[in-house]
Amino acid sequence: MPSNKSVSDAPITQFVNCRILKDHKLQREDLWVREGKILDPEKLFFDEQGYADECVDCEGSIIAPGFIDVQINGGYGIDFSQASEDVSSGVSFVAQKILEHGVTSFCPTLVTSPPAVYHKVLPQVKVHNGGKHGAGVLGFHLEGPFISTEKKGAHPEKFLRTFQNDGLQDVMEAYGSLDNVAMVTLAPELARSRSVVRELSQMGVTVSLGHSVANLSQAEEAVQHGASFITHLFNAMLPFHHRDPGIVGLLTSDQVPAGRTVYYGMIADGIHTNPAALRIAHRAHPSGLVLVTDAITAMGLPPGRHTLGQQVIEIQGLHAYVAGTKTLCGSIATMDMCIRHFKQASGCSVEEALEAASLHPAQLLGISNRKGNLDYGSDADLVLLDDALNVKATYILGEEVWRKGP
């Protein structure tokens, strides 16, 4: 017999014995799901006289919205910036593996590459919802090649580009297409970047500032033209200086247009950012903090040499270096590890730590009407966690896609 006749015959799942993250607080209430969406139980009871077909006992777990990683270069031996005939199978492999870390959606990230790589890789991976097969793809994050030579980090210098006569034309020549692109990281001090920032933003592409020597006024100007994110704050930018705070100064700038938020990525792996710097950023601008892994090929692999884009990298303990140097080139951290480290290092609440990996990235990408929260009508992308914030199970659109073994 269907659960209710008035709206839908689809089965209803009720999650019980849980604390759900809602309205910025953990609340002891049940969570109801139907057809991949979160249901309003009042409407269900009073309008439809419905009931649950399946009951999931969460055994006291926390339920948080699924985590969203907007900067991940690969992992488990896969490098998204390596142009192969079958990039999508590599993306799918990583998508499947990150489910156990609570990630339900992500932006596969390409580091600076020659145009041929973009032209080959970008058409192969379409935006799609997650499921048993793996976390959903929200679109690519293209980090480079329009970045600063001085702050290139692990990006290969010979493939860096500048904007020539018509900035957007340069973008199209480099990337080939912006279909399936969610975000572009660029350096706002590059000549003719202003029009590029404006046009990309108008096209619905999130513009991020990073790998840059921009001063504060150049950064503010980019934000006024539509930029809304800072790629891995503190890393690959000018250090904070009291007379010109540079891009870091955006966290407390009074030149950000009313109603707009500047978000910033933090690699909270205990290596890329000193805990004191993490605390300064969080206390200055808590609502903008977005946890990113910036994970590379070697996430989930043993120590030794691996590839990242066009570079050889070396894993030593928890550090990933450009081989033969002490230049960091991404992390080998997982999202759940970053959440735990961020909470411990910043002293923030459980709610803040979880929202930095769910609500904030969804707001940044403009998808918080369906992702990043447990509001009625949102996608039922869920993570069940214990009190120490270890992942116990992951759900996408109400379907269990991973569960920790006994």
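Values in this document were obtained by computation on a predicted structure and should not be read as measured data. For clarity, a rigid core is taken as the largest C-alpha set superposing within 1.5 Å between two forms. Numbering follows the first chain given and starts at 1. Compared with the form predicted together with the partner chain:
Annotation note: for the two-part rigid motion between these two forms, Ile72 and Ser193 are assigned to a common part based on which superposition fits each C-alpha better.
Between-form comparison between these two forms treats the chain as two rigid units and finds the smaller unit turned 24° relative to the larger, from C-alpha superpositions.
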Given for the second form:
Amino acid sequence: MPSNKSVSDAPITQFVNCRILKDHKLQREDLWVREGKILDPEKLFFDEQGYADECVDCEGSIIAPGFIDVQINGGYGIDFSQASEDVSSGVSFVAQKILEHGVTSFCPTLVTSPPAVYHKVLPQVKVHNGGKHGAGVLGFHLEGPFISTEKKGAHPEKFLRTFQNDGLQDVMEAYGSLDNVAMVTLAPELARSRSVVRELSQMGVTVSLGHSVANLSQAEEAVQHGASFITHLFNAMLPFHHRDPGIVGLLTSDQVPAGRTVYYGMIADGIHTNPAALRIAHRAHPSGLVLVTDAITAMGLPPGRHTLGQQVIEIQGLHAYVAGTKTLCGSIATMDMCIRHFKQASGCSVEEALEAASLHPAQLLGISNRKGNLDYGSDADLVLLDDALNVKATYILGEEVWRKGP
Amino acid sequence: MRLVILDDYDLASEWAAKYIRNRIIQFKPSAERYFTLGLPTGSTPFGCYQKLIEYYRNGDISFKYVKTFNMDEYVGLPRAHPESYHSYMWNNFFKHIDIDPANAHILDGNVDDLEAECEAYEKKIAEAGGIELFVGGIGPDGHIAFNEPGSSLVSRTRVKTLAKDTIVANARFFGNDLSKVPTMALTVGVGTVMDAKEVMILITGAHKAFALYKAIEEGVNHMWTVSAFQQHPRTIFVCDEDATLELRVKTVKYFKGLMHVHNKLVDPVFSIKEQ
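Pass me the form predicted together with the partner chain as well; I've looked at the form predicted on its own already.
In what comes next, the whole complex appears, and the chain from above leads the way.
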């Protein structure tokens, strides 16, 4: 068709023969994109008398908003927490690979490290849009060092820290700069954490509770001061107890300020959380569930032995063990695997499974006005999926950035 | 008048759609000579639009050289409101077919100068060469478009205040809140529709039966504005059995007896694939 008479000369793409996730339902509708954003076709028709320049036949695929992974430590042999001279090329490498899993935006995650590492690594990776080069970076997720000694998990104990006199000063000293930081995980039971939670939240940094032995009231207080996420629910925190549910109790707490939601990360690889526990959390608070991979360096590597830094790891299926043992050393499931497993284990709808990886993380980070959904005006970050939720193609800002081979 | 009576709503919708399809295809529209079609909204024509979309999807018809003029639109209702007639036409017809957006005309109820908008609409129709086929419906009070009882039978496109009956009937689309229903609308006049070369009125359902009776078995009367079409040289009323419930048995038998003649208009049904 010839060019439209319109307010913009930019080409318009119409995705046809698809089902799109809109208003929490899969609907048989076309999807229109112009200049990297989702376009309102009715406005286009009546206001601009415009029409599409290009049609993409989706062959019956599902179109979901691009997935957002807010906790990923590396992959394909790359470890984000490794202080190297060229962190950004490692991040870029992983960013490109995860396009295959439908991830269009992510938060590279750093585990507890000494200040020298943060000071070196953080300035090297800025928040930036995705594209053919890879998924977009929304900012770092700093998991630690202000966490509990008892729940450090695999984090190195000698680099754990507490808040001294002026909490925020300790934070700035440890990290150097918060310019490109999207989220910080901390343990709220640490003394003087209150002001840190408040100030970080006010700065626009998402505060997450994790690696902690906090009881429910300590957790609730942190939420009242601005905390809005729980890092990998159930893992590295006190287990649910019926007289003190601990951090897990936030899912049904009545102390959460009105209009706010507490979100919680779930590693739905079938290994880190028993499916029954996953179901309990989902049923208690479905709208807060955020799927995360918490993927480690070994994600994406083929089965067998690999030497990663100081460790030798053995990959068997979806399990990553310390070689020669049955000790798990992190998750290697990809985001699309997590979505499929979550759907199958929880019995939830396709829409819910997809929203847990797109809408909810976007809401958590406060970016749902442009990401995590297919509303008019949102960024056209898309995943095309078949009915079994396998990724067929990935688009960022309306541009195809990955397509499954024949 | 032709009174075409089908057994049910679906068959009536299909007959009407086939008729429109044949008329467009036999007209052989082109860039130099567009087919101008007047269009209604509401639940009655919904089935007809569905069939036309089906014919387009099968490749049997194209709307590339068709210009459309809708009958009416509410005043003061935002265009993006789900109950506006723009929304209706977009969702139920335009978005599914290949019509050029520049050729789909609907009155704009949100301009400052409503009278100027109405005059401009009449001009656009004239510039397009007049309407070849105007498709319409009928209200329970016998109105065509928003030409409520008492409207002049020679009226042109203008602003109308809606009758209480109409507002109440529409409340179901506005959450049954009468205060949310628009009270004014822009509408083509009875005279505007009478100017069309041919008029096709779709009437289905028992609740329209009395209006149909008044429209075709009684006199021409501005209280039942559809009756004006008794004086149009080419009018077709397409209805289902239920809509004929208030007619005399003799009328119904007469026109049913003519169905073999009427059906020649839709059988054979043409396709652009043959061209």
